[in-house]
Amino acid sequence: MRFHIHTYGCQMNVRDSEAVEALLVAAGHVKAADEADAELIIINSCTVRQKAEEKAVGKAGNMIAAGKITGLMGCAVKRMGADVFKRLPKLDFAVGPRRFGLIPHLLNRIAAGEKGILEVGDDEVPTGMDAHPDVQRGGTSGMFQSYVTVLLGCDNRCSYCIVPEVRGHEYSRPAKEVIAEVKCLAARGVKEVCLLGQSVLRYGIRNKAWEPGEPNASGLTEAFPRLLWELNQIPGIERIRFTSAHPKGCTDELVRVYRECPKVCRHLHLPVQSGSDRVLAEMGRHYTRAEYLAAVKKLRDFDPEFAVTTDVIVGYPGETEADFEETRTLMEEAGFDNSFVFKYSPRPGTRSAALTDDVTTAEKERRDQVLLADQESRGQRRNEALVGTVREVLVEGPSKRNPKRWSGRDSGNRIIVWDVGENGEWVKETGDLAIGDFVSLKITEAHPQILIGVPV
């Protein structure tokens, strides 16, 4: 059967979609050229925000109306359960985040005449996920990059977040399984892996990731730094990223890995959400403003150029102007390289949904714009400090905005672009530089979101 997958949401959903694609191909199905060519459409859904869920459900409805065999997978299925068939009565199947490994089997049942199949479950170990590490994708952005899920679920239980309800308790994949997958990817030409987890620095805390007696040449005692150290030894892998992090995971052992393992990228996405201790406590974030800033300082003391990015929520219930100003001052003190600002909206099933959403839409928008303007100035300053330095860049290909330029990222995940001429002459002159190659660029110009360089 020819299939096509639509993915909404985070990197973990992208990774899950890739796993489903690999499982379907291994089962004899064929990836369609596009949606129109497909007999089967699978929509991987997100429910972190209402709008994302509505997009996925709407897309499924359109595919059903077009006469396609249609399945919905992911977080929205877990949230809605059997109610998904009230919204989409003619949906062929619906699968929760930890049961997508069953999809090839469900297609056999559909071929036998079944309809309206629901598989949600609360499996600790995802069914079918990466059972065979040799069944892998080429990568997410091309053959040179790939996501690798190491931690599923979340036990942090932040007041505003529905992820623990839809993705379940934390489960750390066995380290030997992750290492086998990354070795397989390296053999297929992947140069950069990004390790995924809702709070990835909690890897190995709820369940053991390492078996007793497994060799430990690093001498590290914490599960995640030890995993990073082992992945750093794999030939062919040149860069290791991971997301997202929590300040309590910024330990001395993590800093040691950054110091000793050159493949581990000098960038950490460290969501802060608020700079007010009162709001942080209400959110259930389990750290204070001072503890968060101490984590950033530990990284920057090791390397002043270390890139730290973050997520922030404005307009959380009860957030006063004073609370908001504390967020502004924290962001300035932390000196974030980039920030992603979200306007609070309640999600059913979360603790904060019971609170009065008392910050007006207009005020949320104002605070959003203030923080974005602050970040523009801050990003400009951080980037200007890099002018004149030489950065090693992993080539990602032509710039989306200007085909006369190519684009790539340095270890700090900064986007760097450079001129290649009308027809890519510079690329040709230097021996057909290809996507996935490394190039050294001297930074000549800085902007808040990108850097511009020239080859050296």
Second form
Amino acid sequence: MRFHIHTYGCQMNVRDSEAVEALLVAAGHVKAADEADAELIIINSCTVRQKAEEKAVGKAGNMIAAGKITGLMGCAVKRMGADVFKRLPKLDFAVGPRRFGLIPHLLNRIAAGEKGILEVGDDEVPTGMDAHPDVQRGGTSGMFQSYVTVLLGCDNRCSYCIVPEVRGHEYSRPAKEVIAEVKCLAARGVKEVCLLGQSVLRYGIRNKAWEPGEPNASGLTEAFPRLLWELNQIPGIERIRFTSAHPKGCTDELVRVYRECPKVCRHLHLPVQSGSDRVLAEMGRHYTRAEYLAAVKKLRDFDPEFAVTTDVIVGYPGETEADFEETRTLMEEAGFDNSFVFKYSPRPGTRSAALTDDVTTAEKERRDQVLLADQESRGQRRNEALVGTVREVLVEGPSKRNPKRWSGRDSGNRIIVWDVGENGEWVKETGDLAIGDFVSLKITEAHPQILIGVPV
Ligand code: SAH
Ligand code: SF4
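Switching from the form predicted alone: structure of the form predicted in complex with S-adenosyl-L-homocysteine?
Whole complex next, starting from this chain.
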């Protein structure tokens, strides 16, 4: 069948969709040119906020109405369970986040006449995690970059979050398996890997990632730093990123890895959620404002240019103006390079859903705008400090906004764009530069979200 996958939500969903694509191609199906050309549409859904779920369900409804064979996968399926068929009676199949490996088999069942198949089991060790589309896929993560899921699920149980409910308990994929996967990606030309987990620094805590007796040249004792150290040894891999992190995981061993492993990127996405100790405690985040700031300081002491980005929730139940001001000042003290602000959305079954959602929509909107404006000026200031520096940039291709410019990222995940010349023959002085190459750029201009440079 000609198929098309439509993905909502986080990087983990992007990665799961890639794996499904690879499994379908291996089973003899063909990637459609676009949605219109496809016979089969798979929608990978998110449910972290109410709006995200509505988008995915709405899209599935449209595809069913357009006469496509339609399947829904991912987090919203797990949350709704059998109710998904109440909302979408003609849906062909629905698969939870730990069962997507079954999709090729489900298609055989559908071809045999079955309808309305639901698969939402909590498999500890799901299948298909290591399936990667071919290097030529040119998909979301491109051919020289690849996501690698290392930790599934989440055991943190933050009060507002539905992720543990829908993605299940933590399961760390064996280090041996992850290393083999990254070696295989390197052999296919991948230069940058991004390791994924909800709270990825908890890798190897609930279940062991390393077998006793496995060689350990690094002498590191913590599972995740040890994994980074090993991946740093793999030839062909030039950059290693990971997301998301929790301040508890910012240990001395992690900093040792930053010091000793040049391929490990100088950027951490470290969601803070709030700057108020009272709200943090209610959220069950297990750190204080001071502990969070100490983690940031540790990274910046190691490297003042270390990039730290974050997630913040505004309008958590009972969040006062004073709590909100604490968030503002924390964000300033932490000097975030970038931040993502979310308006609180109660999710069924979470602890905070029992509280009154008492911050009005208008007030959430206002707080959102205030934080965005703060971030604009902070981003501008932080980026201005980089003018005149030379940055190693991995070339990602033409800039979306202006095709006469190309774009790439530095180790801190900062987006850097540069002019490619009159006719677009953007050269490196000595010859052609290609997507996936490295180029040294001297920063000439700063903006809140991007830097502009010239090749040196
Ligand atoms: N596992 C990641 C976060 C996954 S969800 C981590 O903990 O680092 C991504 C972001 O969505 C969270 O960081 C949080 O800011 C936001 N979020 C989660 N639940 C939410 C809710 N109920 N309402 C609004 N934002 C929410
Ligand atoms: Fe949700 Fe908290 Fe787990 Fe992140 S760490 S996925 S916010 S429960």
